Structures are given as structure tokens and as C-alpha cells.
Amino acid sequence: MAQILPLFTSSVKLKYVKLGYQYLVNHILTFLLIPIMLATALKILRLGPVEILNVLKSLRFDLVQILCSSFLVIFVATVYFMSKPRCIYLVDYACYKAPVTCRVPFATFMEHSRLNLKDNPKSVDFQMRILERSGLGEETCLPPAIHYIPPSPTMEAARGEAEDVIFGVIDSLLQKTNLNPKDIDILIVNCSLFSPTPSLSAMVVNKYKLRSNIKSYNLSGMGCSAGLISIDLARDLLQVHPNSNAVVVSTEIITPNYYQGKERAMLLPNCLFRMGGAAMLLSNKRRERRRAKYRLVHVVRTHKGGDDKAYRCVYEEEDPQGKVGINLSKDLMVIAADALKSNITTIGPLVLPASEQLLFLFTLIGRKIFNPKWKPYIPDFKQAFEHFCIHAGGRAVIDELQKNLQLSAEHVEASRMALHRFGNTSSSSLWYELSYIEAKGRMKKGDRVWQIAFGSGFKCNSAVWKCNRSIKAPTDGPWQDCIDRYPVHIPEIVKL
């Protein structure tokens, strides 16, 4: 029997129904206020000038009432502006780009693996399978000490890598911002696995001869999400220190942490982690507002360390042969998903429009009261953000977040391309992704950016930025010689 009535889904554009609902709910106050304002204006116009003057003359104010009212208004305004948090601006940032001599093509990496693990071909095959599916490209870099056969992870070599990366990004940042090192009030350096004495922050103070009263901090052991923890610390410090500049440096030093054993769970980081670093200038000075690129809106931190599995899922330890490495648990993605869920539950009410919050609330009530089997509503974060910077920890991390947040290929393009070009650069990866978006000329004034990072412990941290001005595609930066080649197609498996 022929179908007489068309299907509802084919006759009505459900997409436009949802758009209409979102516009109505998000602008409900406007729709309510406009009729009230129009009715008030019509009422005033109907009174006529004589009636309006009579109403004004009937209102009697004495001097004491006027002075008291004025004082109250001034007092309330003063309290409001004094208690209002200071605006924190990201003036600019710089990313490290390793020299071509540090490049590690697949063939070089596998040749070194075969020579270093010649007595364990199964471990070599395991690394090859990981590399084939990693999403990394042929231009990622490892420090010079790892190019030796066998690797030479000495303290001197580790300090040399730290100096190259950290001094390189700070020099670039000072040049871009015309900042005098003496004008730095707060310095924060985060590096998870390399923590020498004196600290890396002291190394920076010594190199640039910073002031003796500088507030310096060195964060270690906090994993790939330490970059956003440093941003959060800088924000808190800038709230209590007016007219200050804060420099944040995020990096991971690879040299002393390259695992030379044969345990598979500990060989995985060797395949993914690569050289990288970033330096950011944050300020609470009002005069920086015009030239600053972004304004910090929110930082939300989630820590799952109270759970034993979460605490041990990224764990530095010795293997049975006494060789130190990072053990990545098989439960990592499940734990990361749980941490992300807690994080977005907190950040959702801060950033989502009213339309998405209402849909989420109605679904929650429906599941609690009517039917627990109702599918939970996943808020559409694309309504809250124009750009997403997902920590490029690996292809599986990006895939999982794209699926859970229902993002398009374009939304995760920056993360995939940063992973392909630079590998997992740990806490600095978010800034390579932001630089990619800028290099493509996609960042416009008013755009909102969501940075999401995961780290050992286990932590999931988010930062929300709002673009302060339209940003022209820069002529410098880590993408300057290759942005025209991107995006590239990344196959599921690259046969080696």
C-alpha cells in the first residue's frame, strides 16, 4: 500500500526547529522586555506633555533624600567594582620549533628501536604497530641525546634540552611582546618529569637576570594537564597582585625519560612523546587590553586522585630490570572519560546557553521520574564554543572526545594536525593547536576557545578563552613553513 502521508522527519526540517527553539530560549529576556518597553512608551505618549509635567511636579524631593540616595548609589557601585575579579589577558604566546637535525622519521625511529632492542624483537614489533596507528607524521622531533645508539640520557644533556626549549620560547615571547625581562612580576614553569636542582624556574631567573623580588614557581609531576594548572595559578596570583605581568612556561624534557627497557606498557610513551614547549604572557594591566589576543574567562579543574585506579593509571616506576619508565594503564581511556564527564558537568552551567541547559534538565528529570532508560542528553558544546583545543595525547584521546562531545572533523582538526606535525608535546600541545587555528586565519573577535587537557593523578582541566580581537594569520610561529600543506589526510594505519 502506497504511503499517503509523508514522514514527519522528511517534511519538517528538524534542524530548523531546534535552531528556532535555541534562538527563542536564548533570547527570552529580550522577547519579554520589548513588549513591556513598548507598552510603557505608548502609555507615556498617550499622557501628553502637560500630564507628564504635572506628574514630575508632584514628585517632591528634599536635599537630604537626594544626598542619601546619591551616597548609596556611589557606595554600591564602589563595592561592586572593588569586589569584581580583575580581567586576565593573554597578551601573546610563543611555541618552540625544534631544528631539523632533531627530526625522527618513522624509518629512523624503527631502526634505532631494532638496534636498541635487538634482543627483544616482540617489543620492536609492538612499537611499530603503535607508531603505525599513532597519528604522528614524519617531522616530529626528539632531543639529540636520544639520537645516540644507545641513547645517552645524562644530566648535562637533559639540562641542554631544557635550556634550548625554555630559553628559545622565552626569547621568542619577549621579541613578540617587546617585554623587558625586568617587567616580569610572576614566573611559573611546569615540567612534569625533569625536576633538577636548582629548579628550572631558577634557571630562567639566572639567564634573564630577573628581579630579586620576583614570585617564581616550579611545578613538577603534574602531567600533561600542568599547563592549565599553571594558567590557573597565574590567574590567582594576578587577582591579588595589581598591575602585574606573569610569564608561564610549559614543557616536557624528553632526554632523561626515554624508556630503554622492554615492557610494552612503558614503551608506549616513547612512540608518542616528542620535543615541545610554549611560553605565555598574561597580564592584568588595563592598558594591555587593546593588544592582548585573548581574555581568560574560566578555568575548571577536576582531580580523580581519590580513586586508586585513577591515581595509578599513569605511573612512573621501575620495570623488573630496574629501568625507570612511565606505565600507562589499559584503563586510561575509561578513567579519562570519567574525569571528562565530571569536568563538563562543572563547566557546562558556566558556558552553555539556556536552551541547552533546559534540555539537559528536562532529560534528567524525565530519567529520574518517568523512565530511567531514557537516553541521557549530551549538551551541544558547539553552541558555547567556536574552537576546540583537545590535548593531543594520542589518536585515541582525540577520537574519544570527538565522539563523546559530538564534534565535527573541523572541530578536532587542530588537535589532529598538531599531533601529526609535532607529536604529543605534553602540556604545551594546546598552544600548538591554538597556533594552528590562528595560522589558518580562523580566529575572529568574540570567538570562544575551549582548551581541554588530561594529566597524571588523574586530572582533567579546562580553560575557556574569549578572543579579544580578530587575529591575522601570523607570518612566524611553529607552523610558518608548513601551514599551507595542512590539513593532511591521516590514514588509520600507516604501513611501515
The other form holds:
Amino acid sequence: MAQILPLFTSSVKLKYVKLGYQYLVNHILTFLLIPIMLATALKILRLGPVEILNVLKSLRFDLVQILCSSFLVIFVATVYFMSKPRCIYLVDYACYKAPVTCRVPFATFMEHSRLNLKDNPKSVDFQMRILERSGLGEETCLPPAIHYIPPSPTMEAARGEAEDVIFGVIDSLLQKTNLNPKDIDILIVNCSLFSPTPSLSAMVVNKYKLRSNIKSYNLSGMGCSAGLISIDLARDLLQVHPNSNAVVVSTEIITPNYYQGKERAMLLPNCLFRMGGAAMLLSNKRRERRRAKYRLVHVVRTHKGGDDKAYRCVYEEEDPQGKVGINLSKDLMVIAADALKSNITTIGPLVLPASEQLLFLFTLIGRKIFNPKWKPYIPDFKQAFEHFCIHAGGRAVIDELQKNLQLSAEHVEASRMALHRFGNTSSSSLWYELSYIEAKGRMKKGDRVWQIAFGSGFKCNSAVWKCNRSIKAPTDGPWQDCIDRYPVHIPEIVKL
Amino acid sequence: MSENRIRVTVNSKLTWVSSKPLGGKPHELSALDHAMALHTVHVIFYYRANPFERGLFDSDFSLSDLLCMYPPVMGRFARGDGGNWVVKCNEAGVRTLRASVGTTLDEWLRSADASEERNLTLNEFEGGGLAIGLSCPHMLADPTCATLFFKSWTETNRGEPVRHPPIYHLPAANARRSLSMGINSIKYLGTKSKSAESPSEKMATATFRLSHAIIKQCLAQIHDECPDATPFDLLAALFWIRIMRLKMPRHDQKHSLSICLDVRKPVHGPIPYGYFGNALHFSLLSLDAELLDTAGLGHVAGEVHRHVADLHGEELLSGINWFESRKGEIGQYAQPFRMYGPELTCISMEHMITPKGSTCELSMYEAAFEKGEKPVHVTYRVGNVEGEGLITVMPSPEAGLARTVTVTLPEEQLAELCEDQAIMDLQPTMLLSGKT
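Having seen the form predicted alone, could you now give me the structure of the form predicted together with the partner chain?
Once more the chain from above appears, this time first in line as the rest of the complex follows.
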């Protein structure tokens, strides 16, 4: 008891010291300015009104001088305002909710696996072990073509899934934002593994009869981080085109990519990837400022493809039987951690408060000069952000990031619950997580959100958003009917 | 016949699950359920118009919603603690097959063989028409609750509330009752459990549809000898006599008919109508061979009637309790034996008829997916029937006194039965008898 008390008091003292240091460094300018302003004010007051008038009369003001200086001020101000990057607003977004007939409980998945892989019990066992530890729930959905025994992944079925998901999500977005399809100036669709001709963006233009001078882009092959790449592209385009709307659709079409062979490293995606999609409306119009939900602050992209190991870490290839699948290498986590570190090094100075940056700088200098054995200081990102959306790539990814960034269980709750309810929906998972936070009523005006996505290549992309207006629960969205059941406790291993 | 054999082609196979995750306790099976383990139940509904034109995934989610009420239907069998079978409610799903048939509905009903009808399949006929078949192990469900499951599906599809939601657990009061009555049935079941396996012969099936007018005429004929005869009594007696004539005559012995009745009562009964599981009672009616040969139809019908009337309440339940009493030391249920057979067995579906005002309502023919689209025909089949044969007496869509009788016999005997004069006198419409 006596031993715990000093520890407690010392830790409490440390906490206050830390808080004090943070307040001092973050508001250093205020601390410096206030005494100076006070001193000047006192001096002026002491002088008295008559003295002040005399001082003013002694400064001879010429009319020309006044005009020139005011024109200079106006000129500088105009240049400043014109060169400021436009504000990009996220007006609203919609997430796809699959029909209940597409639901795949564990038992059904395992039974199908046993029937489809009749001659490979070891592969079936492997799938079962992965599923037990995956962190997925019983309500994730697979497209109809995969429900058949054996699965029937035809191109027609893939197009059917693409139409269901993309049109479903765009209809939802148009309804939420009251947007006229003719007002869409920029359209970006990203879907990594399914790329038909004509492209999916052409499919959207055809269905909604969009304008003939629309700027449409279709990004394929860019993996799970393609969602943020699309946002980056939209941002750049909105800087060039004033007064425009951009619609970004992120999805992953599962039908054509369900691996039908027996290699274990390639069976993993079958266990984790599920149907999902999201559509976002971005705008640089000033009048959207009132109703927009978020404002885009930063997008940081890091590409580790220059390193051979990172490049081959998620690789699509044919297995010895000729069946195409995505091979996930064993050091995926190590490479992901490395990519994250790279990304943090760039984003840190942009978002961290001065106190954290100074500490990081001091420990860096200390390690270089004094003692290399000092532990590297991991900046506390919880001070820079209120909410975190970590791509729900798998339970291991979320665990790794939670450890690296020292986040609490509540910070990663959105990611874990999205993984449980929807599975790994690839590039759209970030939006399901954001929707979770809103549905729980935790999003307040001024909150900052950090979205982190990993993808093949190997890429780590981040986006920082600032909440523009408080979002009241209950919200309409994919969590509408089940938010009350969450959060659930997800056991380490589910008994199958 | 051979060119007709491969007329059904399976197009696709998938699994159907409920719309919400349920996660329940394992569903325990009763002693009677265990006893039925050797058999399977097949119920097939024929419709003139296909209610699932656009395919299962596009239709309303009626089956998914229905399965929320029936977790055991989606589960899988597993051995529980104590070695008894339970149904693990793990939502593995209902296996659904979609097949197309190379003929039209009418032609099929005229000429198909019983063996061509299959499991939970949606068989689409050329020119429209659909047959939906449900197959399940007898351990899980008997024909009545299979029919109620299907009927609930049609009710959900029409948007109506389910009339008879499934009840999985009987009120505890029925669990323990004394075995005071029904000595005969207990003795019968005891001998059945020890009877040896009879040699298996190739069985064939034929269906006879008898009209309301004909049955009324026959009932009038036997009115003197048996005033309260029901159509079931009449038909059971008639077919029994005709079939016995065809078999090798054994004048020294008694002929037996095993009568299978459903124990459920629509209202106020120990076992409610909605009970999901097996609730069947088997009893034996024995008559001297000579009596059977010489006595008239009326007399035999009277015997059947008396036998059925004597079975009531306690008697029916005592049979079920007998199974319970055969538990082993660790609560393990005894090995199953062939319940349908070796004697000629006759199944009654009279309990599916509920009188409603001046007409009556037939449970199985109320299963309409869309208003007014009632099934054209319903087939019941029990798998793994051995011995002398099986007779099923069911209501006809014509309602009233009309009945449909399905007879399963060894092939040659069935061929002779179809030529039998007494039966031809009733002017039956032959369905699904394998002849063109």
C-alpha cells in the first residue's frame, strides 16, 4: 500500500507536469504576446490623451503615402486570398447495405468450403482457423454468385454485383444530398480487381445520364488504399476547377476474384473480403459550407514500392494449378508497420501540436548525439485527433496499429466493429467506420479524424478531416438497424 | 420409360439462411424423433404458375424471414452429450436446388415416376409451372410439420402473419404419464423393434384420385354395416382387401394393417398443432385372413373405424412415452428400427382437414404463394419403406369427401392393383403412376 502511493503520486505529478508543458509550448505565442501587449497598453495609458495626440500630430502623414500603403495592403491581401488553396468540403457520403439474402454465417461458409474443397481437408482446416481468429461476425455478406455450390463467377454476375453496389450507393447519396445528376462535374470510381470495358465510371455515366463534358476517371489495380487516392485526385481537380462537385465511388467487386484453388496463402482473402461500397460528394462551392459534414485538411501518400519486398508483399498470380489468386506474404505486418512509420514521419509535422514535435525533436537529437540507447519517442497522436479510422484489413492490422500508435480500445472500436459487422470491404471500409462514429453520436464540430489505409504496392495513405458541424444520432446509414447491438465483445477465437 | 428417365436437370445448388443471426441452443430431439431415424420425409407441392419467376435472390425475403422462426431447419445433426442426437442450430442453412424439367406440368402429373421427384428443389416445368419439394430426415420432422413449415412460408410470402408458428417444447405436464392404457400398442411396438429385416424388393408408387361423388356413393353402400364410416375408414379397408388378395394367400394367419395417425389436435390437446417434431402413433389392426377374404367392405370398414375411434388421448400419448421408457442407463435413446413396415402401413392425413362452416379447409392446399394460386397437387412420400407396402390417404383439392390415395407396393403387385376391378369401378384419376 505504501509502495503504491508514492508511485501514484509520482505518476500524478508527472501527468500535471506533462499537461503544464503542453499548454506552455502550444500557446507560446500567446504567452509571449500577452505580457508585451499589457506593457504597451500600460505605457500608453500612463501617457495620457494629450500626449497621445501630440505624438500622432508629429507623424506627418502624406496623402500619397497613405494611399500607396493602403493599396499595398489591399494588394497583399488579395494575393494571399487568391493563392490560398480552396476549401474542399465533404458534403455527405453513403455506404452500401447488402440485402439479407446475401448473408454468410460461419457455418454456411465452412460447409461450402468443405464441399468445394472436397479433396483438400488441410486447406479447409486452414480456412476454419483463419475464420475463427478473423474478428468477423455472422452478418457479413457475399455476392449471390458466390453462394452457389460451386461458385459461379461469370462476368455477367460480376457486372450484376457492380451494378447493385454502385447504383445502390449512388442512389442513396443523391437522395441524401438532393443532388441533381446533371450537376456532377467530376466522377471518380475506384475498384481494384474488376475492370471491364467500358469502365465502371462509364457505367455510372450511362445509368444516370451524366453530362457529356464530365471529367470521369476510373482507378483500378490500386488496392485497398485506392479510396484515399481517389480523394486526393478529387482534391487536386477541385483546386483547378472552381465551383464544382465531385462524386467519388469506392468499392471492391468480389465475384470475379473468389479464389477457387487450394493454396493456403491465397485462400486468406476469401475468408476476409466481403461485399461493400461507398460514395462521397466533395465540393469546393462556398455555399456548401453550411451543410457539409467535413472539411478536408490533409492527404498524405506514402509509396514503398521501391523496396522489392514491399512490392511483392501482396501479389496476384497463378497457383500451380493455374487458378488466379492474391498471394499474401508472411511479412505483411512488418512491411505495414514500416510504411506506417514513413507516413507518420510526413504527417506528424503537419498535425501534431508544437509540444509533441519539440519532444520528438529533443529525443531525436538526444539519440543522435548523446545516447543511441534512448527509446525513440512515439508522438502522442491522440492529441492531434479525436477519432481514428483504421482500414479494417484484418484483426492483425488493427492490433498492430493500436500497439504502434498507443491507442485505447475506444479509439479502435470503430475499426473493430466495422470489421465484425461488414468484414473487410477494402477501400470503402474507412467510410463504414466513420459512419459508426457518427451513429454513436460521438462526432462533434471541430473534431479531427484520421483515416489510414494500407494497400498493395505497398502503400500507406492518410487523410485528415475536420468535422464541420455536429452530427446528431440517430443517423441514417448502414448501422441504422444494428447500432444498438454494438459494441460487441469479439473473442480471440470463435468456437466453430 | 427409359427415355423419360433423365428429364430433370439440376441447374444450380446453393444454401439459404435466415435474415438475422440467431445463435441458439442445440435443439434436442425426443425419443420418438430418434425412433424415426431410418426414414426420410418428402413433400412436394405442384403449382400451375411459377411464383419465383425472377429467381430466388430477387424475390421478397420471405424464406429468409421464415427461417428466423425455424432455427432447427437450418441446423445440422450432431451427437450431443449422452450420445443422443441433437440439432446444432448453427445456421448452416437449407440446401436449395434449382432444376428444370423437360415436360409440362400436366404431362408430368400424368406420367412421372415417383423416383424422379427430389429434395428442396424448385423444379421449373416447360411452359410455366413449378414444383417445390421439401426433403428432410424423419428424425427432424414428420409430414405434418413439414407441411406447416411450407404453409408458413407461403403465408410470409403473402405478407400475412403465420397461422401456426412452430412450438419446439411441449408443456412439461405431458412429459411423464403412466403407461396404464394401450397395452396393445406397446406390445406391437415391442415386437416391431425386434423384428428382423425383411428382404428388400423394388417398390413402385401409384396415385389414385377419387372424386367426392364416388366416395359418397360408396359410403352410402356401406351405411347399413357401418353408419359412421369416414372416407379414411372406407379407403383403408378397400385397399387393404384388394392388396391382400394380390399377396400370397396365407389362410392360416392373421393379416395386419399398421395404422399411422397424427397425435396433434388443432385446439386443446396435449400436443398442439404447431409442434415441430414427430408426433405420430402407430397401431396394429389384425383380422383373420378368412374374414378379410369373405366379409364385405362394410364390415372391414367398420373394424377400421372402431379401431381408430378407440384410440384417443392417453392411448396415443402412451406410445410416445413407451419410447421414452426405453432410455439406456446414461439417458441414451435406443437404436432406431424401421417404423414404417414390415406390415402394410396406412397413413391418415385426416387431421389436416378442418371443418369451416359448410366446407372444410385443407391445410396443404391452403399453401398458396399468391392469393388464389393454390397448389394443383401435393405428394407425400416416406423414404426407406420396406416390407409389404405403404398406403397414404390424403384429402384432394376438390375438397369434401374426395380423397387421393398413394400406394407403394412391390412392382408387380402394384401393376396388378392398377388393373383391379374393384378399384377401377371407382373411376379413379391416375397420377404419377409411371405410365404415359
